[in-house]
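One chain is shown next in structure tokens, namely the form predicted on its own.
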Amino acid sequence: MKQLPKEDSKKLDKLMNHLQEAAETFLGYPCNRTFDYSALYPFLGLPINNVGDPFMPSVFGLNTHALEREVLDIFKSYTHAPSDSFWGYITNGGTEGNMYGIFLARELHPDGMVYYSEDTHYSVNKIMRVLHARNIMIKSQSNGEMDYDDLYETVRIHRDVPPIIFANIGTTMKGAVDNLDKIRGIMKRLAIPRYYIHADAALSGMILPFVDHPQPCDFRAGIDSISISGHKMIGSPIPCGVVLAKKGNVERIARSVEYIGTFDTTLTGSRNAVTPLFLWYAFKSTGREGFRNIIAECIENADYAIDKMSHFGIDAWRNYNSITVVFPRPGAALVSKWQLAVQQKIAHIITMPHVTRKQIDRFVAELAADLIDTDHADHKKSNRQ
């Protein structure tokens, strides 16, 4: 391998000092940063490449199936996926495992409409348009969750054509899990047989399998589809999650390619052959009881944010089993430098494993200033006039 030029490797010197410094005020987004995957760089030097159905022989042979369907094995038991009628597959991240469900759910019902909160993940506006699927969004209640009034309203009045859920299980502000249970009940309700759950459970797909109490929110619950984040929770370099769904569905989309000698069931045709090393060796090495102690962790870290900001007089909270804590928004310069997720008239950060309480008292200190500074500014403003 040629070496770089002195000016070139300086830029990568300056870039990896700019990215380990901003890791270090890195609150506001679900991305787990404490992964070690040194053990798997001899990888890097081969073109491999997981074309194709996971679970079929292809003629390219340079591919890491046989892991990816370990790693799916694992996600099956987590959402007590169907052992008989089960099928899924590594993707790129929660957007085309969200794209997946929805394209399935259409293939199935193509006069379906499909139905989503306010408060769903905005990628879900471009797989609308990219599908031309017929959608109409539903009104959230203000803890983020569906608000099922409407919902029920909403499909009573287009009860003449199938419904396609789009559940969030952890909304991407505010971490609510739309209850599935009210879902199912609203169609026995409206009497209707033919409908189908997609649930978007890119960060809580892998916290409620940890927690003593989770809310419904896998196939035992009634969904048909579900996508989940490997990036988030778990921890990558790369983005990329998993989809998992009934294999009847899938079968009506497989098309036989001679090209790779394999069925194409997936939404890209090259797919990555690395993430799902990097997914099995984070399953292999920390185990189900050491996901569950570091979800014990994440979520007392957030309580603790919550206390601390509470002490300060900033009303902070966050919903059940989840480790997003809301707050107002404060000023611009605090939202840059600590990278936070705002919305409207409040922001969030996020106790993923490599936020500490060293952390969040340096965060809650600066968020208590910057409010006191925002609140004297606001009442100034209002006495000029």
The other form holds:
2 protein chains.
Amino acid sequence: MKQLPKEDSKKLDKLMNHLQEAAETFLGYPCNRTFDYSALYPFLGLPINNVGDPFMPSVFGLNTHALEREVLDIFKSYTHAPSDSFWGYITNGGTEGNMYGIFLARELHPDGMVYYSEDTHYSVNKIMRVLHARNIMIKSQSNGEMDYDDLYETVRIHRDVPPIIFANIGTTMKGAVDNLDKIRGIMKRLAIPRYYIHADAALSGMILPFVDHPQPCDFRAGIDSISISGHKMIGSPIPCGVVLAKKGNVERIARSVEYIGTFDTTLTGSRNAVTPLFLWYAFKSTGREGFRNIIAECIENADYAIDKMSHFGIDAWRNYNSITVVFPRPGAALVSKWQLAVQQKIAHIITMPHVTRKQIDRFVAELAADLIDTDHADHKKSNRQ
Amino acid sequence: MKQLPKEDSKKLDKLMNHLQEAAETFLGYPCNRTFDYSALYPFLGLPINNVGDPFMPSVFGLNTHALEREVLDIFKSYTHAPSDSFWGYITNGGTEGNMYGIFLARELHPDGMVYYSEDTHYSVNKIMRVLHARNIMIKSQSNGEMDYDDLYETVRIHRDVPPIIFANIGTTMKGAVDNLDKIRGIMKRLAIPRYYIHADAALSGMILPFVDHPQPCDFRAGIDSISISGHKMIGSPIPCGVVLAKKGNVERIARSVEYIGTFDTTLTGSRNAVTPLFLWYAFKSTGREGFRNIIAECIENADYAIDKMSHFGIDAWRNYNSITVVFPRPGAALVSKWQLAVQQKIAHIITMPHVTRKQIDRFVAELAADLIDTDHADHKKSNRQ
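What's the form predicted together with a further copy of the same chain like, now that we've got the form predicted on its own?
Time for the whole complex; same chain goes first.
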């Protein structure tokens, strides 16, 4: 590879400056930026590829399957997956993990109906469309949780087909956790023998294992598969995640492929071998106790932000065990500057590990000024609708 | 992030040694290892993410969309995509690009039937299954090209549904290029008004633009979408690729998503922002003339390997404009050592830019010894079946 022409080098420098600046006001999205994987950069000099099933031997030798399996083992312990029937792989992010979970469910229950709340991440529509999966959107409660009465009534009139529940363990906008006990209770009340629960735990899958009183959120609560992001709470410059499922289910839909001498069980064929190294490094260097401390601080900072906003009369709130702080939507300039995620009349910040109290102070001052400029009363009222 | 415990540091060192060793005998897979992206490593310190459509403005500011668009523009010129109706994005690799192409085709032709040859990459079965796409496998010729008589006869008896052709621009095992002129000729002869052609040009999509007499292989030859790998000929430590399609088709299936303030047009939501930088860097530093030279040398080395094997009486061959050298399958030890891709009675090496004549000499000597040990005559006969 030759040198880059001078004008292109300048372009790169400019991009780097722009990105570093943008990172200073990065409050709206759940991507932790406090990571340092520079010790692993030498691996980027090799054409590594985790093609195929991480648990099967492969002819393609340039892989990091061994460390990928260690990462999966850690996620297994965090999610209390059954030791004797466990499978998973590291994905390119939440969409792939959720698509895998629903694909698996659809293969097991070809006539199944997928149910998900209206607060579910926007990508679920794409997933349903790609998979040709029959689906019904369920109403949400104002806090972002699924409306269980609506779920009950809707499943009741479709008792002839197996339900596939797409449960949110932390919704995108409000950090709400769907109550898995209630969902299973509904299945029981309706005497439904066969159903499948997939959990989208993008962010909260790395929060709830580290709090004192987590909501039911994992395999102990009856889920069949779960998707957790790696670039969110753990942090990574490359989107990634993990999907975990029950081995017995996965084996039913697997098939062998001679070309790479392994099983074609993963949605993606050639797979990133770098992100498993990143996640492994993060787990090994931070440790369970490290994550406990990080999460505790994030929650304290969420409460700090709410207090600050309340001080200015801004109606801010969060769900239990969530670090997503919801408040009335400000004007476009503020949305753009602080890269706020918005939806209808609300916006949020997420007090990820990189968010400092100083940043919160600065942001809240600007937010208060902005909201006073606009129709304040109107914002206050609409926030929880 | 804290320091890594000592035993884990040792584990990393061991893995690095193992990978470097394995890279020395890496002849069977089409992944170029002559790259050096170290100038870009500082970008790995930031939580960058190319979420959403690369051509739309996004609230998520930490992206490399601008350089992604430059890369797409280069691929546009290589594939002669229509300037006024062009769209695409950088994928996580071939599977995503091919899935996107067939997804787009299926959305445009919900009753369509997908046709692909039996030499098509194994992942096509998974794609058909995921997409619930009706499909028929077409016979192949012995060189790996589609059997056009079988295609004609098969489409003829399904003239009531639009054909979706999954064409190989370079098959996985034999590097064969399906003849797009013949395929379109069949559609014309059968008076089929609506059809779709997706091209899987994983490796050859970065070979044919740089040879003097390429087969018909791009938008000029009537394709509607194409998938090309980035980690193959260009080289990357992270699997990646590009999918290009006609904008008019893509717009028909797009939908807007407020959360990230952009269009949810890509299969993956959060997307790798690092690989677009890698590809951009490779294009800018190597240039079109650089790739011409690299490809010419790869083809010369393929011929060199064939000559060497012929010298030992080994029946080796390649397709026109291909750098995939096919020969009789050797024993398991050799397959494992040189990481050879195998299928039934054949194996191949691919003379990628990192493959040296010294490596070829070493390999051919070992191959000759191995094949003499086994039933030589039997191998020779079965090679082209």
